[in-house]
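The chain below stands alone, shown as structure tokens; this is the form predicted alone.
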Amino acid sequence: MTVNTPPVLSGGWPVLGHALEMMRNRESLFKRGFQEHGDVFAIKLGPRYAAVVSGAENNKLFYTQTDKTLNMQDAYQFLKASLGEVLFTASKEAYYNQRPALQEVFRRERMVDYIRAMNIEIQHWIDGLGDAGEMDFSAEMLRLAQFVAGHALIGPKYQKELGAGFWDLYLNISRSLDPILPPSLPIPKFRRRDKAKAAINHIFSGMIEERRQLPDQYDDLISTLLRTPLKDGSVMDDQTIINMFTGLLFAGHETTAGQAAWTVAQLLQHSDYLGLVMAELNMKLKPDSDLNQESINQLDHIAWAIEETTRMYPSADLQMRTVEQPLDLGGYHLPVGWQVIVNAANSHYLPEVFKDPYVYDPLRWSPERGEGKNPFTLVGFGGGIHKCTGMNFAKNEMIIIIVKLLQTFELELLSQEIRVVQGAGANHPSEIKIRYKKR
């Protein structure tokens, strides 16, 4: 048994440690801490150490220990004044009831419909663009991410249901996100983000009451929701489906638009690749149709393309757990209390696992090449049993997205510096100026 605790990071101020460095640039932090320490290495948050560690062993381990030695709900309890308590958010016994849910909301069988769905609303932004134009894509992909999530999972009457102006809303609770400063505390952002809440909850229950009158004439997730057994067989509460609704509305459009917009980026940054995309669209697919999972299934390069943009510039770049019994990691010793820390800057880096691991390189994906065999090298969707549920919906997404429109505009990428925002929630790229002509 090992007896040491991970070395610790230099620098840090009193009482707060790194937290600072932290929330400025954690990126920055972690590849210091690997240049220091190597794979695990320790950094203080405020009164608390966090191990923070990269390769697929240590985030296998850190994956197959949650709800074990690891607990997942206590990291991520500065969500809970935000998005209510639900999933991995809620206790771990609450999290086990509920997944049976959120798994029937995922099911294969729904996914024909929201490919449905995504080809709808995806065709009518890009018939809005005109013929020609300029566009910041990086703020057009959160728009079009909120008019698909919208459409699939309430129904192609969303947005006389939801209302003008309820995005904003959801604005308000994702700047509200802080996982250091304590979410009751009385300052604005806060109270913008209780007030926001205040108002969805009734937009919401409005929706739920709805379809509690009239379930034959919805099929939307509100209405899966109400009819679903939980695991131990009970129904979920209004409020419950209200959170849970909340927080799939968050998650399905905010890191999904920042990787759709990420990935369109680095496809005009390399034409050659972009050469390699065209040619199969060209040979695969007829101009102007309509995609199915059967058509999205035979787009190799596009796939890769998203799957190497997952590495370079993942939305979730991060995932933490708790301590919750003593854990040997890495040759080294978690005691109690600790946090753990998985994290892209490192582990999406590493030389002996990605050939050139700095250079845009998508056929590294292919089978021939296989870099990355190991389901643990990346961690932008997760691992393990907790691997994002919503994965697929979000990738056959990007891949309609992508397809629509390198078959209706030419495109010419005019930013020239693009630059991840860091954030709470999600990340996501700076402005990216795109110019657009008809085909």
Contents of the next structure:
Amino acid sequence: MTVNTPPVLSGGWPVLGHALEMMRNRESLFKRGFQEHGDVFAIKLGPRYAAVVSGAENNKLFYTQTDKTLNMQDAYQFLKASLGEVLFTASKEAYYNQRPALQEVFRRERMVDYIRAMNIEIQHWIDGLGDAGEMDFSAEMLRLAQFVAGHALIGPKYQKELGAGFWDLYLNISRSLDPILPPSLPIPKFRRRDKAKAAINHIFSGMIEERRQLPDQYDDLISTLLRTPLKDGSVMDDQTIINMFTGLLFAGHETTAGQAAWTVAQLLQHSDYLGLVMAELNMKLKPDSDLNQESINQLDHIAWAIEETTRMYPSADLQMRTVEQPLDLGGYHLPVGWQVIVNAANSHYLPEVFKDPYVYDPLRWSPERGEGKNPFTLVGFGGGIHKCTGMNFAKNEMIIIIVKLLQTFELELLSQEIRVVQGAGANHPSEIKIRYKKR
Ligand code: HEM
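Let's see the other form, the form predicted in complex with protoporphyrin IX containing FE (HEM), since the form predicted alone is already up.
All chains and molecules follow, beginning with the one already shown.
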């Protein structure tokens, strides 16, 4: 057993350590740490130490030790105040008890309905754009991802059921996320969060009650969850169902919106590769037809573009755990109470894994090149038992958006510079101005 804890990165402040730098620009903090110490180093976040790790072997240990020596729920306490106790904010026991419900939501057969909902919402959005114009594609993607998640998870009448102000309530929840401040502080953003949570509870309670009263009229996800047995044979109580939907909508929309926006922006920045994408589209798909899983699976070049953007601009750029039992990682000892952070900023740019890592090169994901074969080198969707259950949902959604957009419009990227905007839940791109004209 090693006794040395990871080396601490220079530049920490008294008391606060690296917390301010982490809040301002975690990507550059992690890159600085990597330059100073390599794959494993420590930062100090207030009173706590966190080991920041990268590289396939260390990432693998992080994911495979989750729910064993590493605890996920404790690390994501700050999400619990916003989402309630569900999924990875619930206790380990509650999470495994709830897993059958999560598996029900993402049962393979359900994807057919989800893809149908995606086709409808995405086509509706395209039709609403008119023949020509300019748009902020980042903002458009956020709106569209809300509609897709609403339709797929709640049903075709989601707008009426959720009500006009629903997504504004949601915004108050996302904006309240704060990994540093105690979530019970009586400050305005936490008060707005609590009001929004109460309003969301009220909306979902009404929807649940209606399904309970009129079971013959509903066969959707809420009514399914009302009768899906959990591991211990019980069914979910109403509050957990509400938390589950709040959690799924949270996990599903900002991440997908950011990733979709970056993918399109990068395609427009690289006309050679866009040419390959268009050639594949023209060869394999009929124009104006809806997509299904079979046609989606044929579109290798778009799938590789999504992988490459996930590598270079991951929405979920860091994942966190707390050490519950001491463990050794990367030649260092991690004591109980430390946090561990897997970060994409370093993992996705390792030159021994990805050739010329700063170059946009989607063909690196082709089977011939096969870079990143090791499942722990690309961590944008996590890994191990808690790997994103919505990954296929998100990838299908992004592919349908890209296909319909490219088939309908000629696009011109007007923004010269696009920045990463750091969020507490997920990163997203700054404004992406695009000019479009019907083909
Ligand atoms: C590009 C879009 C997405 C990205 C980048 C993303 C990323 C992630 C990551 C990194 C994790 C693991 C977190 C960790 O280990 O700490 C995760 C978990 C999860 N994601 Fe996603 N996600 C995306 C879309 C979605 C969508 C669309 C849904 C649902 C409709 C979803 C639902 C979930 C759920 C339920 C979990 C928890 C799984 C568990 O704990 O077992 N995600 N996601």
